[in-house]
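Read the single chain below, which is given as structure tokens and is the form predicted alone.
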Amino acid sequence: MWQKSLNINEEEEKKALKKAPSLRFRFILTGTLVIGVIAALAVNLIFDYSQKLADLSYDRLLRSALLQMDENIGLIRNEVSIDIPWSAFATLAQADEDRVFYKVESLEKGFITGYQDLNSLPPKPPVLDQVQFYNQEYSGEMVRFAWVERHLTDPETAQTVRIVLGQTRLSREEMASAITQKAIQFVLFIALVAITLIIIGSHLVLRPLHRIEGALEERAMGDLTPIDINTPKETHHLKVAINHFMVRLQKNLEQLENYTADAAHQLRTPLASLRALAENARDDIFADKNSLGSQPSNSLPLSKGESKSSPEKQYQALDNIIKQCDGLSQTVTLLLNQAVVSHRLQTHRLESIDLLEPITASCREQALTALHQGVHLSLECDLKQTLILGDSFAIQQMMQNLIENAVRYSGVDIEHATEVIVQVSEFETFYRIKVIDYGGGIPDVEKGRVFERFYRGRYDIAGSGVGLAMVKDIIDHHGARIVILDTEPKGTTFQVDFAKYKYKEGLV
């Protein structure tokens, strides 16, 4: 595996692995807290319920035994008379823990039996002859109320009786805390089985990151084809990323096999060019040694036109080794500003400048370059502001060598082509720059070639055969677009066209 192979500090690794947060602790963790929250929930919710069901159970039986007392009350001789049956009793005392407390009394007379310090009143208003049930604590403990009121009639009376039965809740809490036991044992086992899935389930949802892990690492060094194996859709954005940055990444080493490349093929040449100078006139200097020195005393003098090496010609050769320096440090200038030019359309979003900055700022430089090779170079523009979307640089970089590469052909075999013309225009949706020259032009059948690196149409004029493969490259970043004409009578006219800031923003 290619990554097992690199210097890393494996020390250091395990450091950043500790502190890096862990994806599946996190499922697990949350996972964990919404079944807890669930079971807390569902805990809660027992409880209430089992209380509801042991009072349900139990007050069946007291309104069973308060009944049977309701049906027991009577009026003989204008009195109330009640017969409480063993029965009643004999239905509470099922809950043979419990203790049970009444009264009866009538509202016209008072007390009639029972407890007569129970004085318990529902919270609700009282309705005749429907039964009421409550909490309310007596004598130290809680009980659970049923009360009942009754109007009582004959030919010569009439009163209201209230009948008031408790029966403390032991046997109620005893009973809720049986099924609210239960249940908890139940809501456990089904959130530790729930929490086992999830754990087991973590390991599922993220083997497809495994997966792609492993794709990765076996790979060999230098392998950036894109991943090809099937995942789920929550992974698949994820691999098309890793693809993406994949072929990112394969275009930036391309580039720079393409930069080093450049490099070699722009410096290689000039270097022999210099050594083959340096040879020459070394090789003159020794021969006119040798000739002086291998001349008979009683000879006549060389000529000056017979000289193996005169001044002049070894002038010329250090004047064609300056001239091979100048071309070799313009062309690592051409390299350099290559290498910013491409980082910078790599790593720089595109902003809204004004185009006329980067095209006035070139046509200054190249002005005098182009004054000393008797060119005339004019810029013609009548617009204030021509927003784009673009990069200053690298749109400056393009002019100049736009602009260096007309000046370079000006005037090749054409004797009084000595204008270059650089115009900006505005159109409806774009703005349309034209660089003019009036040498000899393009042939046709080269037209299609010129934006190809290291191609050049002529070797007798000096030139590295990248320039315009850069410019290319910053038209094509820019979305714009670029074509060569035939300037009349003679000469070449690159015409480059740039979208207007308000018809591109929507786009970037």
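What you are looking at is a predicted structure, and each value in this text was computed from that prediction instead of being measured. The term rigid core refers to the most C-alpha atoms you can superpose between the two forms while keeping them within 1.5 Å. Positions refer to the first chain, counted from 1. What changes on going to the form predicted together with its partner chain:
Core-superposed comparison between the two forms: the CA of Leu485 exceeds or equals a 2 Å shift. Relative to the superposed core, Val247 shifts its CA atom by 2 Å or more between the two forms. Core-superposed comparison between the two forms: the Cα of Ile73 travels less than 2 Å.
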Given for the second form:
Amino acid sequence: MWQKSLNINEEEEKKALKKAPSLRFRFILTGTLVIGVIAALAVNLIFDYSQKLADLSYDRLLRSALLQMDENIGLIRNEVSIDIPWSAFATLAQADEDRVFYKVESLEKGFITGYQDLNSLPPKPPVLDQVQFYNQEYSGEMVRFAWVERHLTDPETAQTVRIVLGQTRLSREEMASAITQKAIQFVLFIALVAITLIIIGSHLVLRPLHRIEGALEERAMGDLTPIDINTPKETHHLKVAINHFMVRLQKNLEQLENYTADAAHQLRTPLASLRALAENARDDIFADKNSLGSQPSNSLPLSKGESKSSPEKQYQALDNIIKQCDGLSQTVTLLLNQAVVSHRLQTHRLESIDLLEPITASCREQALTALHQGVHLSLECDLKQTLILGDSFAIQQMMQNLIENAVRYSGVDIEHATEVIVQVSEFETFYRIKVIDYGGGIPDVEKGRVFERFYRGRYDIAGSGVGLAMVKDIIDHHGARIVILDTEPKGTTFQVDFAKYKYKEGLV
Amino acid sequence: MKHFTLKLFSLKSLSFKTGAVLIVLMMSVFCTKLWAQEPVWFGNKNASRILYINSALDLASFEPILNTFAALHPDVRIAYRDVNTLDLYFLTIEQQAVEQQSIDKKAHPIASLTISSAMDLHLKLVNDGYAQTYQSSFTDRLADNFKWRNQLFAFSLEPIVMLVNKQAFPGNLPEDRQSLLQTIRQNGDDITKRIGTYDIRQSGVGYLLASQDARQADATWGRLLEAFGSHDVQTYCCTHQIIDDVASGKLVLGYNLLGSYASQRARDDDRLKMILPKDYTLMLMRAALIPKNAPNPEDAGIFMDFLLSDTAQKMMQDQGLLFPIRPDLNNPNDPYVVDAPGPTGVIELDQQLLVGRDYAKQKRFIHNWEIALEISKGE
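Now that you have shown the form predicted alone, what about the form predicted together with its partner chain?
Everything in the complex follows now, all chains and molecules, and the chain you saw is the first one.
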């Protein structure tokens, strides 16, 4: 059975693991995407750059050829004459597969030489003596043109000559693609290296986590000692957090153990007494039935009345049982409350509350019970708002215990005290709650011990011995302080101070 | 479209009308003449495919190669038209126009391959977009300086030579241009009207060689031209006519002749001697291209591969037809290996050739040539 459910859990875990997003995968994916984008940008730049570079280098050739042509233009008998030097085209022949087109014309006299249907107007506005480069389609191919215009003057005439020299783009494209290819290979290589580094890096980064995970997995059940493995700075906090968590867990476990022990202890005594009572009642009935002379063997104080007739005895015995049950029930409630308070203190964060609220609620709740016992409970307070940082439920439980305690001890002496006063007053940095009774009081030697668990000042008075321990827990948790004072002329005063919300920092 | 430049401005510019107008007139005349002329056929009459070749290559040098090709490819029939280099240039452009005007192609078959020794004109055709790209393992094997843009492929590299009639030539045979000039000066009367060279207005390759001479050695070229002019040099359209006249003794010397033709004739004729000028020897390539609108580019490609193949290259060499382009096949002792006594000036197959064909430069060059030879005056 156990084995089977474990298997199911493992399967579910595996399913959950499959569904869960992978940190490493995300890391690698994001890294790869970023690198991909960068690589794409780089490739784009390279395309642009290689084109520019190829144009730059081949434009030099083109310019050189153009200037050589330009140098060989002259005016002979008012006629523009050009003698294209062989070297000009030898320069162009360095782009060995590229076709060459050119045109020389005079703005005044028209076409001089070259390809007559060539468009000799540059795309940019012409500037004299300034070489322009541009791409234009000619003879079914994209051609790179160099363009220049200049004045020719001699004493008799002045002419403007325009030279256009073009070269197809084959060599340029070849060079550009060669550059691009190399550069892209390089970029791809870098990108691959980067991605590999990311994959390796992700493994290295996550390894300390796996180590912590392994260390936790290998632990024996119930081993809550701090993890003791060397981890890098980045995971140190995680380790510390886990260790803190384990300390808290340990504390919780200890408290749970204590509580279980408390509860067992609390329940054992009343149960034993209940059993004794029930046994007594049974024996009485048996004795009544068999012989009137027989003596009851128990020593309980409640079975003193020998003279009482048997129905009365039975009634008495059952009444005792019921009382004992009430007591037990009260104890169980107390234990439950204590469990709830303890749980709340562990799990709930303290928040700003009005201190008066739980006090008032508690007083209202207790007033009637107290009256049943002949005690008048009164709340003295003229404050409007009393903000503290605390847990409302816990404080209410605390007040309930203090008041119950006060009421209980009011009736200890023969001279029955009839009053329990709850006072709330304000000081500069704190609120003070006083629970004053006029009962028998607590001797000074015992004052230090009343908050101990299961310590009971007087065993003749009903009580669990955990109420004040719980009060102390709550006080400690709130960072408040509690003092036990003597009431004048007699009795006990519990004095609790809660820091004001805004002064909390200063006090703690 | 580019030849319009030439045509239009030949008409416009009155000062240089003669040379230019001639070209234009010729153009309109030769076309009709050419269409009328029946091509030479090679191969099986019933072959399924026909490959039209327009070529400025004498059949005497090319026939064996064409026959071998036809034997190797019985399904291809070759129609071979021998055309002057300059005519070939205009014809190729014209045929592109024919395509555009969609004139009946059967009456005017368009060539799928053109072969020329006027490298500059062929290169200009490629530059101006009249050729199509072709690539094969044979063209890839060809060195980069023997092809351009994978559209123009050279298959032969031959020297430009002088051919003399040993008996008729006065004095010592010239070794170079300087000694030729000296001979002309010393034997003025014997030389007058007895030197033949290309008419650069009629022959594309003639113009190319002249312009390359001017480029290589401008001063020598000027003096030579002056000497030619003062001694009434005879001008011809074609190499074989010059060679015929040198052989017959009408001429004592032919200047700037194609080495392949000259060597062929000199080998068979004792009267003739081929001289590779010692000062510099021009080296000329014969190149082929597939026109853009070629109707049968597949077979043109096959033929191109054949021209570049070991078979054809070896044939050129072994049978003394042409000087092959692939020196790796050359036999060191072969007479058809160029063994120039002086430096060689290989005419490079690249954009520089366009300079020689620059409209203004060409006009001026022809004009100067005419003045020097005093031909324009004569007309």
